[in-house]
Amino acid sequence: MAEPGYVVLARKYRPMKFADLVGQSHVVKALSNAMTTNRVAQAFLFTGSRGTGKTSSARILASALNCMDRGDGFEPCGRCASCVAIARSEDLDVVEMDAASNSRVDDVRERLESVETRPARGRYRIFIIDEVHMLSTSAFNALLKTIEEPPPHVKFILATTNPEKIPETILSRCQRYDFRRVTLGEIVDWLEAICAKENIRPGDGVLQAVAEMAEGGLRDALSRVDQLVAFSGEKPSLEDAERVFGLVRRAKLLDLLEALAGGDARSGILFAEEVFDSGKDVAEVLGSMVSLARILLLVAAGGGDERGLDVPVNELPRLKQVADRFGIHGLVYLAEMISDCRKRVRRAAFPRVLVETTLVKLSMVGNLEPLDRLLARLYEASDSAVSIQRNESQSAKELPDRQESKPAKDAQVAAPKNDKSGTLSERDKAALDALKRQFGAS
């Protein structure tokens, strides 16, 4: 049982200063320059995927703006009454609103009623609206005028994972900052530092696996570490992580793909059987395969250039080996097939059959030919048929008149035999014409 008052790692190590933000140096630089030069906009928009620090940055910025002991720098002190209250979400001058559960126009109007009220303690009255894209059209309209011309003591900080749903009228009135996904190496280094503070000693490869599952989100990474420690104690192993999260090691996935590239359909069937019988989340396993297919595609397309590859150096030789077995055309086919299977598997009536047939299809990737090569062969067959027909026509015209007077039986014997291997039926010609039209050939 968890100890009373236990705080999960994701909350315990939530960033409290700009220096604590991981992987967002561009945002930190822009905001710190705005603070030091006193060029702070009236409205900010923080966008990015989950767990990258949008809401934490909004609170840090609010603390910096209202810090009572900031001095000439840009970092909040973290000790004054204002900073402590903001960290606890108890400050009267900072109004936080979750648009996911307060999306109506009445909810926005209720918050905006206090816009004209002067701040109780700090310099500014700050409105933080999380998941702002969830607001209704009427709510956005109610917010528009206030964001455009707020009172001097008011600042707005909006956060969202889906900026495409925000009206352009709102976007044009905000300074937008895009939070990028944190790289695999940055997440691993950050987790190692936290594990050292918490006296957690994970086994080899554990933090690497957790970081890969987090998909660039620090909060997800810490939440999984918390779950893993609850299961296995302070010394979690990679086997523990596989049991808790239903993982499949990258080395095992590479073995599978190498077997499929060699035409071994049986390996695909056995792998699907193991995944389903062990109770692993099939969608998670397929997601790992999609990520691996992307890495292999980058390896094949990079031609030896390792830039952009967020993988350990010791794994590169094996990745290059498997990528060469498939080739770039085969890897494109692999990524598309696995992605489509992952999308369909959750709603499939027989998910096991779907996964098995997909893996069997991938075992036939060695028999696939590029479309341009198939079209070239069809063109060659078509030209050969036209040439034979033209030769037959010329031969018929050059026959002497006496041949025409021979009986029909003799004429059939003298006529050259039709080479069926070089001719196309009407059905084949129609199919060829359809292919030419589809792919823009004349």
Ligand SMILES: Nc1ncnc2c1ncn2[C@@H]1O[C@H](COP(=O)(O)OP(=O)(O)OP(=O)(O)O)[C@@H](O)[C@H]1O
Contents of the next structure:
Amino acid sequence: MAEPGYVVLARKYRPMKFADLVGQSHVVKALSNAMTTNRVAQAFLFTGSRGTGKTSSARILASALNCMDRGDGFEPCGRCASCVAIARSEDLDVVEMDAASNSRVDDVRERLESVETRPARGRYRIFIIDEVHMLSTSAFNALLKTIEEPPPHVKFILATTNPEKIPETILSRCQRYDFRRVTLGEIVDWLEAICAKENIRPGDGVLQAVAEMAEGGLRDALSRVDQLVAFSGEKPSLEDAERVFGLVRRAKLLDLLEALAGGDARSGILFAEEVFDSGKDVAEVLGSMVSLARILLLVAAGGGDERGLDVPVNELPRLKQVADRFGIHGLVYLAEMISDCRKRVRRAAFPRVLVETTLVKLSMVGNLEPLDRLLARLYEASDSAVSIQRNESQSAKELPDRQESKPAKDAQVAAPKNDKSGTLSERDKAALDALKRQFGAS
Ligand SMILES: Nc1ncnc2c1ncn2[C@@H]1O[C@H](COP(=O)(O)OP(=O)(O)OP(=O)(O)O)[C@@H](O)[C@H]1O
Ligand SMILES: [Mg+2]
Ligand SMILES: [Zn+2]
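What I would like now is the form predicted together with the ligand, since the data block earlier showed the form predicted on its own; can you produce it?
And the full complex, kicking off with our chain again.
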């Protein structure tokens, strides 16, 4: 149980200076250059997936801009009155606004009322607007007016996970920084360092497994460590992690996929039974399978090039082996089927049947023809059908009375020749329909 006053790890370990940020060196480099050369933009936009450091960086940048003891460097000192107040979200010169809960135009107007006011202590008045994509259209318009020509003592830092929802007019006035998903290795190293400080001694493979589930987000990774420790104390084992998160080890999933690739439908049914009987969260298990399918696809598509592959080197031979069993077409199908199943499973009336049928269908992948070959065959078949028809009509032309009586049929047969593009897409459609029927995908 968490003791009273317990601060979750993700808050306790909020980065307070640029050097604490993990995995975002490109952002740090650009921002620090701007600071040391005094070419700081008036408006910044921090984008990227959940828990990668956007809000933390907005605060670090605000501290750095107003730090009273920064000297020639770019890091905030962390000790001066301004840095301390910003860390507590109590600074008068830094206005933080969460657009998720303040999305109306009045909220924006109210916060921006003070733009003309000179900063109380620091060099700048800094407006941090978090989750900025949540602003209403009129709220964006109100913001736009100020962002177009802010007074020289004002800086804006906007943060969002959904940059595509931000109007072009705002985007074009911001300097944009994309926060990237953090790699597996970086997450594991970072978690190890925190665990050492917290006296947490995870068993072999635990942090690797946690990092894999986090999909590049550090907050998510750390929250899972919290959850694990709450469940099993300071020495969580891989078995604990499997129980808490409904994890299935990658090695086991690879065994399953290999069996399916070999046409072994029974292994799919047995696996579904095991997952459902163990009370694991089946959506999480399917999620691990989707991640694995993605890795296998990268392995297959990379053709021996391992760049961008975020897996331990010693697992590569086995991954290659299973990827080869499916082939790239089979893997695409696998990834689509499982992610579709994952999407539907929580709302399914009979989730177990859904998972079983999905796995059984996957066991048929090995027997399916690759998409391109199947399409080629369909083209061939329809080409010969057309030529048969053409021959028929040709012989019909030789009989004057029949030709006169059936002009419409000739026109139809001639049509594919005249309108090649139309026929092709018609043919594609028919081929895809046939595929869908064969694959049973919706
Ligand atoms: N790049 C990072 N370096 C170190 N810690 C990080 C990083 N990104 C996230 N964290 C951890 O996650 C917590 C939350 O980070 P932060 O609020 O900055 O993420 P965010 O990108 O704003 O997330 P969201 O998209 O959910 O708003 C931090 O307190 C820290 O523990
Ligand atoms: Mg945030
Ligand atoms: Zn300071």
